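So this first bit is one chain, no partners, the form predicted alone, shown in structure tokens.
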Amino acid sequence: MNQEQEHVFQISVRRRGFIKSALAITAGIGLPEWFLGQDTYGASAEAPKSENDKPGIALIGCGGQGRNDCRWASYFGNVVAVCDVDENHLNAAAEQFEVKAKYKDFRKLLENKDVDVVINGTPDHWHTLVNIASFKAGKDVYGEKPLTLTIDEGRQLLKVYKETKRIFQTGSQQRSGSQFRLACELVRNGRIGKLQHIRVSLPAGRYGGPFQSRPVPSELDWDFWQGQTQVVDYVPERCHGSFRYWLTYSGGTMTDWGAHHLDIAQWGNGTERSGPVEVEGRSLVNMIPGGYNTPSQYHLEYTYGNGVRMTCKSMAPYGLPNGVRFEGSNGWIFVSRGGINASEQELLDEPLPAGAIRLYKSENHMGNFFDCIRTRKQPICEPEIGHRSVSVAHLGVLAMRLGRKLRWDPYKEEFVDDKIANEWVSREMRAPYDYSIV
């Protein structure tokens, strides 16, 4: 067996251990046998057939999670490069992916002319300017989620994508789930009656602080860290792990865990590509000064044009599961990554009619992105979707920090009648980390 052969080998052998541990996992998360027996499952795309068929992956944002997304990445190509302006994250990832091609400043990989594919694990204030830049460089991309920082960065980088016409994948990975796409599909196609009521549950945020200011570490560029924001004393709680639960760099498990579950109430209520009208909600606690600043526990209520409304509430204090649960007229369907439930269970048992609607249907997240380089198609999580789902995590956090009701033009993406939230749609980005970047 000559060294392709071996390889082409071993990433069949991990498929099957793939598929075998997807079966498995599918028996405990209550598919019914009629969706089972309708589905396969492994990764979408085919092993590659030889070191000429994968392409060359860089990976920006060398943390925890950008070396995660990089790991399943490998499976469908060669890493090549690596970027991060924390030598320690950086000798990490260069390490374990064993490439000698280092960079800290992501413009000088994106010349490089072996890189075919960007995966972004970047801090969310960073994810735009980096897949924008990607783009203009020719490379296809998957995004970490949040999309964005905020709305109007959501606009600006499709605008960018469109031009470029890249294939990305944003990545929220519960769209790959198949017990979101089952609940999904039953409620689109009326299986609980009319929708009437979405609630979703998601975990609290950190609480905590005052923090003191500490010297910046040797190996980290805290002022490229910090990019387009306003610069601060370096903090260790601001930076590398906890940077989400601080409004100027996120928001919060809003835009982290929301990212998610809000994805699929979108999908379940058919407005993947619009959204609310309007929002109102509250965080149900102070905040310490000095500490971490997005709401830990909160309460948002959301309707639609469609007269379905939606209730976005933190766990705690509420003690309530970490999911999605759909409500209509005649039940209800509730969906995690733990499994999927109805309050009857021929809901879920009942096949679906011939000619019902049926949704994307992705068995890999990873696996999707990378079959869809190949053929040119959409991913299941382009980007349009994930901007108008996290474009819902945004305005919730605008309606907590403004403090009173407000009303959205999904279409437009702007504020009715509202000067001053309008204003908030947008930050100013600190210069040279703006636009000018990319």
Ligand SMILES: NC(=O)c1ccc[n+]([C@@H]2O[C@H](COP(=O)([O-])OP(=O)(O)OC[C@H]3O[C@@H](n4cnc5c(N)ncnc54)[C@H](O)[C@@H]3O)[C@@H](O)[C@H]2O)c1
Given for the second form:
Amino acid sequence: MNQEQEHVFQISVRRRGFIKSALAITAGIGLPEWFLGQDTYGASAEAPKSENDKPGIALIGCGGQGRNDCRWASYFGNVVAVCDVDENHLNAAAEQFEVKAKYKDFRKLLENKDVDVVINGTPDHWHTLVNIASFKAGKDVYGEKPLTLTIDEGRQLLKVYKETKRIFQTGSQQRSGSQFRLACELVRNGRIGKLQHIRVSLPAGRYGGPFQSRPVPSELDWDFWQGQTQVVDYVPERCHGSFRYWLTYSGGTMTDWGAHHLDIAQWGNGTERSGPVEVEGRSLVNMIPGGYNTPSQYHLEYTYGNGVRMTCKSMAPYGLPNGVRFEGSNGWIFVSRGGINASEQELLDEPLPAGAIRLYKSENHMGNFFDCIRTRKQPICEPEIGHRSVSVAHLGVLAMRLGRKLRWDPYKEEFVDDKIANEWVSREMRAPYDYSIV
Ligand SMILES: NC(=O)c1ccc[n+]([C@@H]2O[C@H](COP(=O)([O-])OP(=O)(O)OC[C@H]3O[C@@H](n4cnc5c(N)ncnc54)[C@H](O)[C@@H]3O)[C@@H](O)[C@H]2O)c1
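Form predicted alone done; form predicted in complex with the ligand now:
And the full complex, kicking off with our chain again.
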């Protein structure tokens, strides 16, 4: 389990606890008493009362995060099937969740009538096709972030989502962290005055290479793993876990961590169903030919239609803390996984008045998903939000790749008068791993 995954699991386990223990934990991250008092921690994440209430869960993509999510989901349902294109990962997951139904091809798994819910823990370049196929098969889906590989994939996904009316939760679990909601509620209610600048800092990505190609391990279907992407020789550093540092499969930490922190920035700015109108930026390092090629260190500047500016930088080389800082005419609020603080403590301590804007409350990201499966209401991070958050990251990656300022129309979701940039909104998908297979 990596650091990010360990953190997610710890939160999930903690949130199974009772009000008392949750209060102790949340007080430790700087939440003010008035905010704690208003919450009913854990109330939205009750375990099902009987076996009959437990939906059948299938895990597609049995790597580190998929299994982590599935462990969390197994509190709310029964794991009945697993799927992976790597036999070792498949067998490990089957053993861990004690299931007999094992699949290499997710389309076969989706024919299994015992499966009600899919956990999609595949790498980024597989997210959209697996999500769409699951919707079409009538399954509800918890799909890992970043939601998509391209902006166009988000639009395709939303189309099928609206047609099939399934329940979908994007795995940007910070939305279910109380300190993030508090920060966004305070900012949205003008607690720091007029919001002027958002500063997002994300971990720097990997830098390394060139890497040697190797024989494909016998347990791995490398062609299936590559899916829609261009075929290349097998290089272990392109595959499990480190795929996120290759532009072919992902967008580096811009999309990996951006799907968390840019999501919070959008929430606080009230632009969660829209996006910026301008972006420019640059990679701070030349990546090594034949090595990881997503920018490892970078600096981006965004402008929103409401006049708010947003700076997104890698933590290194600037020595920045990991998190999101909202700056207004009256002070600032900084929020991270470690907690929340502000330019003056009173900004946090003063309760919000009656009638203040209050945001969607979820205290357990997976629990919220299973609650919504029962109620058929929208989860806290439904796909339009996941799509819009990762679009901000995709825009940043494109600005760095094209090396110039880009103007974006968030309503039409296209670049303004920029034919070349508009060609980058989608990518060619390698047959047969395109929309025709789902
Ligand atoms: N929410 C979070 O905090 C968080 C944390 C870590 C990772 N993630 C996300 O989870 C996803 C998986 O990340 P990871 O670190 O577990 O990667 P990983 O490489 O460890 O696991 C991915 C698994 O998917 C399998 N796979 C690939 N193509 C497949 C296909 N077509 N069908 C079935 N299985 C397939 C791989 O063989 C591998 O076992 C990523 O998108 C990542 O961004 C989210």
